[in-house]
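Let's start with one chain on its own, the form predicted alone, as structure tokens.
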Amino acid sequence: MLYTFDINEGSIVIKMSEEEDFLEVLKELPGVGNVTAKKLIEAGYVTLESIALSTPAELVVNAGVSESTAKKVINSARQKLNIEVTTAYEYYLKKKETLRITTGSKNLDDLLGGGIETQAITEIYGPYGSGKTQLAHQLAVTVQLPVERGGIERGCLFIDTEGTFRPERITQIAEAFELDPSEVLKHILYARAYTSDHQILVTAKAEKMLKKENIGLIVVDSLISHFRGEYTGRETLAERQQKLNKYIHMLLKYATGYNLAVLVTNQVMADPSTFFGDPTRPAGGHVIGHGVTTRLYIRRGKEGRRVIKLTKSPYLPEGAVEVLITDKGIVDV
């Protein structure tokens, strides 16, 4: 059984003693009395960071306070957490809490660095059928692991845009991994998002449901497809863009005000000045090349196998591994 929200009709609540519990934290931060903080409560802020990470716009729109108390909320809660200019080894020693995933394959996970990150958004793009959805499902069963066998114990929230989310291969892959199929399907939160509209509403409001249910790990399969469909036209474009930019940011602030890890799938385009190589080009443009941090491209290879090869990231050169999808998951050639 899935766990699965409504937000229509407002089913995700907060327990009572955790709420009355963050409440007084809220009313400590100055010039935040009751009514506001009973206020950012409703609106789905539940902890410091998700106020500190927002912008006063956000508050005003989301929580219905005014942009000048907004302004000293959001200061206050820095204050707080003491977000603030610090020296290049502080952030490196906040930088050793990130966290890794495995994939499930050793060679892959070399290729990453150890595996999928935590505080970072890594984007896999590819054709139809080249295994995107594969991975994102195996990643939504290895992020419950143990830490001694590469996972961090925590959940996943599964936002699906195309349909494509399976219980059945989730249960193939936990079986593979010697995990119970119901515990693992208990501990990831499914949402279906039918417009883009749709999809930011639904992250937005599941960010109340991340330090409740431990979520380590959101998966956004696929990112663009709604997006992509929806604004047709050059005169469309600027305003995709500017949805689109807002929404990874906003799953940004999630991975890193909640040490989790972010997965998106994408599609992909053929780029027709290409005249030699590969002219498969991820969709979105500039806005999502800039806006995660690791890009995957996918492909099939020969013999039934898959190129997986990391094509853009802050500090880990460029290289490429083969895998194969069998019905226990992804793994080495």
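From a predicted model like this one, the values you see are computed outputs, not experimental measurements. Positions refer to the first chain, counted from 1. What we label the rigid core is the largest C-alpha set whose atoms superpose within 1.5 Å from one form to the other. First, how it differs from the form predicted together with ligand ADP.
- With a cut-off of 2 Å and the rigid core superposed, G291 has a Cα displacement that falls short of the cut-off between the two forms.
- In this overlay on the rigid core, V60 has a C-alpha that sits 2 Å or more away from its partner position between the two forms.
- Relative to the superposed rigid core, E28 undergoes a CA displacement of at least 2 Å between the two forms.
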The other form holds:
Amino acid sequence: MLYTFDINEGSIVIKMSEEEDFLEVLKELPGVGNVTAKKLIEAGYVTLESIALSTPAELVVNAGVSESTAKKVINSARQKLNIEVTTAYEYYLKKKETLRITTGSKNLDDLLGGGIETQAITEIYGPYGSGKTQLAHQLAVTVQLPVERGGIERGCLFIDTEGTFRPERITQIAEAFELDPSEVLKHILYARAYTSDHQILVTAKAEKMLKKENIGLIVVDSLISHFRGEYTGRETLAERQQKLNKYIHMLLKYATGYNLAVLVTNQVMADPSTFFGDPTRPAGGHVIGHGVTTRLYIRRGKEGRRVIKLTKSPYLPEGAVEVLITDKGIVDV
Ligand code: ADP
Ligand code: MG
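Having seen the form predicted alone, I'd like the form predicted together with ligand ADP now, please.
Expanding to the full complex; the earlier chain stays at the top.
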């Protein structure tokens, strides 16, 4: 059974009793009263980490508390979590080493310097049917592998915007890795997002589950389809980019704060300014280009193969590998 927390269809991520519990936790912090605590929860701050990782300005804007209250709350949350340095980001970056998750393809792992990394956002973009969702399924399984087999023994939060998640495919891939499919499925939290706002809400609400369910990978498949579909006119482009920017920062914050990997998929659009070479580029412009850490481009190659190219990395050279999509998942050629 999949653990769903589809907030439009009945089951809700954060049950009232849990919210009430957290209200009590918040009220125990020095300098936090009932009113402040309620404002924070209503604004979606439902874990101590989410507060400790914020800046005062963010709390002011998002929760409508005063700046002095914001500072007090953040300090109290950090103290409670034993974070003593000035910025929580620094703390987490220092404290937690980057981990790597195997893709299941040795060649692709090598291209990525050992697999997809935590504390970062990895994007895979490419045309329809190129294999983005396949890679997403594969990683939802490999993240659960024991460390000695290239995994990190943690679960996956799968945010599906297109309705293309297939539990049967997870079963197939799990079997190929000699894992118990029902155990693997139990460790995939599945959320279907129906609109861009819903996608944002589901992702915000999911923060509560990250630690509790030991999530090591968040998949967003696809990052941008709703945004592109809803904000079509020129006059709404700025608003769309602003929302996307905020969304990517939320993901990045989870990645660093919880030392987890984020994999997002993205579409390509025709680039009329390109006359030679591949006439496509990822959608979403600079906001995504700057927001993601690593970019991979996937396309169909000869004889059903897939070519995966590293097009952005903070420290690795560009390069390309070929893989095959089979019943057993993504494998080396
Ligand atoms: P997208 O990039 O649009 O997300 P998908 O990841 O859904 O594309 O890839 C779909 C393609 O993956 C199919 O067209 C098919 O070529 C391939 N594929 C899916 N399952 C299998 C399988 N069991 N064996 C071989 N190829 C598969
Ligand atoms: Mg897809």
